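Shown here is one chain on its own, the form predicted on its own, set out as structure tokens.
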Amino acid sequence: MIKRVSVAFSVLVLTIGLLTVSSCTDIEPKKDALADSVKTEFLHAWQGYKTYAWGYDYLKPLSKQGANWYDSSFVITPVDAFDTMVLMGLEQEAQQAKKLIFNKLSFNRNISVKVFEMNIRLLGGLLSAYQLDRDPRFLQLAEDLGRRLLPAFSSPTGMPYRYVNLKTGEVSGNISNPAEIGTYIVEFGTLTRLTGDSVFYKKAKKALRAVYQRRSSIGLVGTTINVDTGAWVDKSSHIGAMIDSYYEYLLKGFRLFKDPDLGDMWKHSVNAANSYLADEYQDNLWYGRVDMETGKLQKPWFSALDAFFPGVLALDGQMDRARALLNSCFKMWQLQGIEPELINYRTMRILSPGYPLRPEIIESTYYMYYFTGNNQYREMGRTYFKALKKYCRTDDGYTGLKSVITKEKSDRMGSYFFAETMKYLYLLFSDPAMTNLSKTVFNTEAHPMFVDDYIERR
């Protein structure tokens, strides 16, 4: 029987217990005062969150008002934050975000809701949420969505249609995208591990092979998917936006699961992105958008959601390539002392300058930090610190920016601002032996997982 812990147990067990001894043994085990900068902002955005949303799936700063992506809240917002607040050592936020989550969230709705973002905030913060604070009313949370967005993937292909009715398991949307195909591994992984169900991996992996299984004669997948058939509607192919996570979870999920197929399928994936993604452009490195066929180059942009990959890279091991990588996503960052949504990086020119508070340069400065114990990783997060409290700090939180040129804000703090944003650059400041990335896999909305469920069951 597993026995419930506390919070505050679970905060020892990931600082001096489990998640131990960094795989980098050149890392001096030191905390820099920044994490605790980082911590008194995460409070001033949750209470921000607590005065004005409380309830809510997410607050507008701005306007001092809570909303919610449907008709109803599912408490996103709690839901994405808790973990951070474990790992922060918030134990009185946990609490009260806890018993929220328990008072309020049900799935037994009548809503049509997205199978992706279901899965990476909720289903993930869930599962995340049980393996730190043991619980079982996470786990059975966890399990019932779990269950309820099982009928998604019913397709011909065994791809998920983008949208399911929690109530009636009706689905839609049979136009998709690899990434929001693929991006299921991890969580429905970690969920059979935890249940003993071995249907939730079993679909998860097929929409994954489904998808692999059409890439193109040199390994490169398109933008959108039709479920039904199988047939390609977008053939461009890049690393962003409907494709992104494609690729991180190939990876992740090798290495939460040891899955040698998973292995072979992230090889052969990242080796055709290399080949034919790569663009060194004026002696920086950046990936394009290319014909999937030919792997022509059709459109020299770049993202801010592309910066995830150099700490996929570095996660595989190919550290030159992050390392070249990331270092042209910081100069994306300092076109306008704060990254825009999309750049031509052959010219230069913000193509759309958008900040909605997006945590992948942060996060992938993290693990290259992590794995190098370099300390211009480090400075550079005090630069991304420095701009987010300068130019997105509003006196009851956090919020985007409409534009980086005029910095004019916009009035939304998304959950996962709680949930990657704050938890990475507090990451990047603390002591890297906090975190064990050999036993632990973040998933796409940065949810910790742990390999073999290596928590100890007491």
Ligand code: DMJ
The other form holds:
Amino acid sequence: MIKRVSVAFSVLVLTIGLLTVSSCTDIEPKKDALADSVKTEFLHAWQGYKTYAWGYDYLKPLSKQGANWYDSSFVITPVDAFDTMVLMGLEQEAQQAKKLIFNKLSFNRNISVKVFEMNIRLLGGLLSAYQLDRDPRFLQLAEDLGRRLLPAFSSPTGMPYRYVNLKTGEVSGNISNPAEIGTYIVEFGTLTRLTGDSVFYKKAKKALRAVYQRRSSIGLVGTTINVDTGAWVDKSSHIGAMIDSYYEYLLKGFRLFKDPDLGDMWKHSVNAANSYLADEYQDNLWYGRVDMETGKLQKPWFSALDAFFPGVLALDGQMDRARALLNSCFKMWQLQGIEPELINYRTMRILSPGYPLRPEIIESTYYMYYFTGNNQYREMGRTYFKALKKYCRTDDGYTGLKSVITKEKSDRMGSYFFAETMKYLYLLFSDPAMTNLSKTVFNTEAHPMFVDDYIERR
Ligand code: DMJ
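Go ahead and give the structure of the form predicted in complex with 1-deoxymannojirimycin, now that the form predicted on its own is out.
Below is the entire complex, every chain and molecule, led by the chain shown above.
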């Protein structure tokens, strides 16, 4: 039985899965020295946030000041960073973050927020924090937020509006997309498990299903949809921005809750994606942008966000595809020594040159290493880490790039750098037994949720 401690560092290895040793421990289980270097760099970034942005949503590392998403702060960086600190064993920093969260975070505010982002970063972060730390205030905040997001799901189709006012429940934004509609089941389902109130799971599942039911005759979904009428607005189909985590949550929802409906939806959806989006070009596997009705290729484009897909394929056991697609992603990274936002994979021309510290390629590399133990993936990780330090490190943290060609820096250290980029790098270099992916599901912001071990610990 797990003992409650101030911040549950000793709990962590138990919770994330050391007790139930992962399947790949016999392959290459050892921790790499780079895990400690990643931790050092995490601390460097956190120090920058503390010095210049304490209490704000995120740090602008070049102008050395904090900034918020809305008129006032939701302390998004500390919430996103907390479970990574726990994972890294940074007790003091986690205590600082925790104190700040409880001092500053409240949701009773007359602000219209983006439902998707509040869910993946804040609700996801608070739920993981609660499951790791057991301080009931994390769960109280999570439940309060969850209830304030519920009015978003009041559309005639059950698909959520994009924005909701946290105080009044007023909604807006009826042209949404599969990702912003279908990325709730992991967090809302966990909230149902922890509170016993089924409303969260039901709303999230209804929304996911509403997208799925509107798939085309060949099984694909489009980019934008009207949540009032259920009519598609943009019928371009792909695995990138605005669709990505819809796929991710079909599989992860199934793994977390063992709900066969989600498993069926995932199976049919991924089969359609593999049939119509996959594009083998000059011996490299990519996933392109096609018409959802005909499957006809519209744009041979691949984005940094699409690089989450090898990880999801690996989680589903589709290792050959996962391996091939990650190799393509790595080629994209190597074009300029760090990953551009968007390329044409047939010409290998860069269409959008920014790099906002994205984690997806690192996330997929972590999954591949976890499942194969092949050192090739740690080598990829070394390449990412070296490039991050070379191009994105500043005196006071890390920042994105405006252009991977010129390497000119932008001025933002988004909270997902702490939640995802550093966490997946750390996990990649840590003993794989630190996590047990048959017991743990990371939400799309890399906040861990646990399959079956937390109800009895409540
Ligand atoms: C994160 O906030 C989440 O991973 C989301 O699903 C999309 N991508 C960003 C980071 O790139």
